[in-house]
Every structure is written in structure tokens, then in C-alpha cells.
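Next comes just one chain, in C-alpha cells: the form predicted alone.
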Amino acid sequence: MKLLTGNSNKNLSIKISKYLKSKLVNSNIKNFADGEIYIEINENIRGNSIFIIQSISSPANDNLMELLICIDALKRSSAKNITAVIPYFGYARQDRKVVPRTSISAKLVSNLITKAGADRVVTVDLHAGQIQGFFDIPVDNLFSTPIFARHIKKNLKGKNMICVAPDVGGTQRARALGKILDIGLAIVDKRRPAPGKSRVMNIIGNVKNKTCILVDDIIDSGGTIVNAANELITKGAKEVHVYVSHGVLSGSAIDKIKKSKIKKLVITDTIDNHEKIKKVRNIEVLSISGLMGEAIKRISNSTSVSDLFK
């Protein structure tokens, strides 16, 4: 087994390699003057099982193309098998046609990864579980819920808590965390009048005098989460803690969070945000490296990955 890292999240790749006590493959990844990506593998990988670690985060198109070229380079270097480890699967929100004459981009990206030569995909908290069916190769979808549950038990112990889904689509995710914590569930009734904009219509459930645990898979511009947190406080919630797997944090998201009613936003390091948030007090990052490292080890040893979540 060998690990190769792309440029999207080298910090996470280093942590995973330390967990597995395995050095990263010596490689050279650079851009030509016109923006084309060049990749060279500087050691023999013939007959090895290779895990390429690369998030499809901003700049999404560059990082996706880098992943595809890495897979192609590994295939042409006679790797035995190639696993694409994609902590954040970009384009996952485009998993269906919401209006006529649009692309189902998540399916296209799945096809590209498969055609490039990947034999397996490992990812974290897919936006929609059905994306696994877009692939004709095995997909391991890991969950950050146990990591969040441990953090909540350690830091919010003894508080009167309730799990909150930011919309109806996130109910299953919130219910799973609530089950581990043995607490109730509330749902934010949200409407989206336009892409990137949301409006809270109602709160389903009693949140008065409770510590709300708002859980979601992605925080992008921050509008949905901030609006939901503000409405929860208006409805009498004592405080709001937000747990999100992927901190996309585009545009003015960080400023919105700093000025919001959110007591603490907890994200994972599936996307490298260390430069963006190093001076922000109410944002905390939990590492997903142990979970991903253990999954990689189990895949390499042909043992169960699902046992991680039992």
C-alpha cells in the first residue's frame, strides 16, 4: 500500500500518512504557464495498491482535473489498483435536475473518475447517498457523526440539548446524531427562493431553553446556517452549536459566522481552511485523518469498513 497526495489538502494527507506510518509517494505536481497540470511519479509503484488523496474543493475544476491526471499517471505506471480518496466530493449538490435543461454534474464527475482508471472511491458524508449509485465501482461513504458525537459529549455534557436539521433533507443526518446522543429532534422549515439564498419559514419542534445542535454536511456561503441559528434563538433557544462535515466557506461566509448567533461552528478538515479561519474564535476544526486512515487500512487489509460505525 502506498499513499499519493494531490495539492488540494496536503495537511490532511500528511496526517493520514502519519496515522498509517506510511510515507507519501514522491511525486512532482505542477502547472505549466498556460495552466495545464503536469504530474510525474518519481518512484516505482508497479504492482502496488495506491491511494490518491484529493478533495474536489476550491478551485474545484483544477483539483478535479489534478485528480483525474493523477489517476491516469498511476494507471500508466502499472499500479495494481487505484483508490481515489476524496474527503470532499465536489459537484455533489448537482445530483439531479431541479429545473429543465441542466446537467447532472455529480454523475458526470463519477463517470470521469471511473473512466480515468479508479478502482474504488472513498469519501466522507456525500451530500446525497444515491451518488454511490452513479459509480460502477465500489464506493465507501464514511460518516463524521461519531467524531461529532464524541466532541459534543466531551464539551456540552449536562446541557439540555436537541438536535436540529437545517432543512427537511437533513433530517436523517440529524436523527442519526440525535440517536447516538439520545436527544430529541427539531427541523427548520426552509424555503430557497433563489440559488444561494434561503428563508426560514418555521421551526418544527420545541427548542425553548435548549442548547441546539445544528448539524449539516456542507456550509458554503453560510446563509442557511446563520438564518437557522438566528431563528432558533428567536424561538427561545439558549444557544446554538453547529456541526458541519465540509467547510466550503465561500465568499463572506466567515464574516457572517463571526457576526451570527452561532456559539461555535465545528467543521472537519476535509477541506483545508487553516489560513481562512486562524483568527476566528467561534470556528473549530476536528481532524478526519484517523477515520480516513483506519478506513484505508481496512480496505488495504480487506476487512470491514462498515464496522467503524457500529
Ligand code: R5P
Contents of the next structure:
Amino acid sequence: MKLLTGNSNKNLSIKISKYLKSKLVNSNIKNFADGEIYIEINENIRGNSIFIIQSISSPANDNLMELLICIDALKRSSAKNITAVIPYFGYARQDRKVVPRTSISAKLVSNLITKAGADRVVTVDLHAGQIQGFFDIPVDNLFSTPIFARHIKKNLKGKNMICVAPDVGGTQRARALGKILDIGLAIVDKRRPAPGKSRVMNIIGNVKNKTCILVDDIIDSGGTIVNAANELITKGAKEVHVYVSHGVLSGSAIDKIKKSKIKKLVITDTIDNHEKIKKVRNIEVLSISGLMGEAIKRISNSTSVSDLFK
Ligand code: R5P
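Could you output the structure for the form predicted in complex with ribose-5-phosphate, given that the previous block was the form predicted alone?
Let's see the whole complex now, leading with the same chain.
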């Protein structure tokens, strides 16, 4: 088994390789003068099971293309099998036609990854679990819930907590975390008047005097979470702590969070944000590397991955 990293999140790849005590494959990923990507693998990988680690995070198009080109290079270098380890699976939000004449980009990206030559996909907190069915190869969807639950139990012990889904689509995720913590559930009734814009219509459930644990898969512009947090405080919540798997954090998201009523935003390192959030006091990053490393180990040894979540 060997690990190869793309350029999107080398810090996470290094942590995973340390966990597995396995060096990253010696390779160069470079650009031609016009921006086209090329990769050279500088060691023999014939007959090896290769795990290529690459998030489809910003710049999403470049990182996706890099992943596809890496898979193609691995296939043409006679790797025995290729697992695309995609900590953040971008393009997943367009998983159905919400309005007519739009793309289902999650399906297109699944087709591209399979066609390039991947034999298996490992990812974290897919935007919608059914995206697994867009692939005809095995997909292991890992959950950050146990990592978040551990952090909450350690840091918010004794508080009168409630788990909150920031929209109806996030109910299952919030319920899963609430179940581990043995706390109740509230739901934010969010509407999207236009892509990238969100409005809170109502809060379903009583949040008065509660410590709210807002949980979501993605924080992008920050609108969903910041609007929800503000509304929770307006409805009498004592404080709001936010747990989000993927810190996309585009545009002015960090500024919005800094100025918001959010006590703390906790994200994972599926996307490398360490430069962006260096001096931000109310954002904390938990590493997903141990979980991903363990999943890779188990896939390699043909042992259960789902046992990790029991
Ligand atoms: C939506 O269904 C997702 O789960 C997130 O709530 C959404 O992508 C967050 O986007 P933003 O931060 O731009 O509101």
C-alpha cells in the first residue's frame, strides 16, 4: 500500500502518512506555462494499492483536474488498484435538479472519477449520502460526528445543550450527533431565495436558555450558519457553538463569523485553512487525519470500516 498526495491539502496528507507510518510516494505535480497540469511519479508503483489524497476544494476545478490526472497517471503506471481519498468532495451540492435546465454536477464528477480509473472512493461527510449511489465502485463515507462528540463532551460538559440543524436537509446529521450526546433536537426552517443567499423563516423547537450545538456539513459563505446563530440568540439561546465538517470559508465568511454571535466554530482539516484562520480566535480546527488513516489501514487490510463508528 502506498500514499500519494495532490496539492490541495498536503498538510493533511503528511498527517495521514505519519499515522500510517508510510512515506508519501515521490512525485512532482507541475504546470505547463499555460496552466495545464502534469504529474511525474518518481518511483515504481507497479502492482501497488495506491491511495491518492486530494480534496476538491478551492480552486475546485484545478484540484478536481489534478485528481483526475493523478488517477490516470497511476493507472498507466500499472498500480494494482487506486483509491481516491477525497476528504472534501466538492461539487456535491448539485445532487439533483432543483430547478429545470441545471446540471447534476455530483453525478458528473462521480462519472469523471470512475472513468479516470479509480477503483474505490473514501470521503468524509458527503453532502448527501445518496451520492454513494452515483458511483458503481465502492464508496466509504466517513463521519466526523465521533470527533465532534468527543470535543463537545470534553469542552461543554454540564451545559444544558440542544443540537440544532441549520436546515431541514441537515436534520439527520444533527440527530446523529444529538443521539451520541443524548440531547434534544431543534431545526431551523431555512429558505434559499437565490443560490448563496439564505433566510431563516422559523425555529422548530425550544432553544430558550440552551447552549445550542449547530451542526452542518459545509460552511461556505457563512450565511446559513451566521443567520441561524443570530436567530437562535434572538429566540433566547444562551450561546451557540458550531460544528462543521468542511470549512469552505469563501469570500467574507471569516469576517462574518468573527463579527457574529457564534461563541466558537469548530471545523475539521478536510480543507486546508491554516493560513486563512491563523489569527481568528473563535475558529478551532480538529484533525480528521487519524480517522482517515485508520480507514485507509482497514481498507488495506480488508477489515471493517463501519466498526469505526460503532
Ligand atoms: C446546504 O445544504 C449545506 O449543508 C450548507 O448549509 C451550505 O452549503 C452552507 O452554505 P453557506 O455557508 O454559503 O450558507
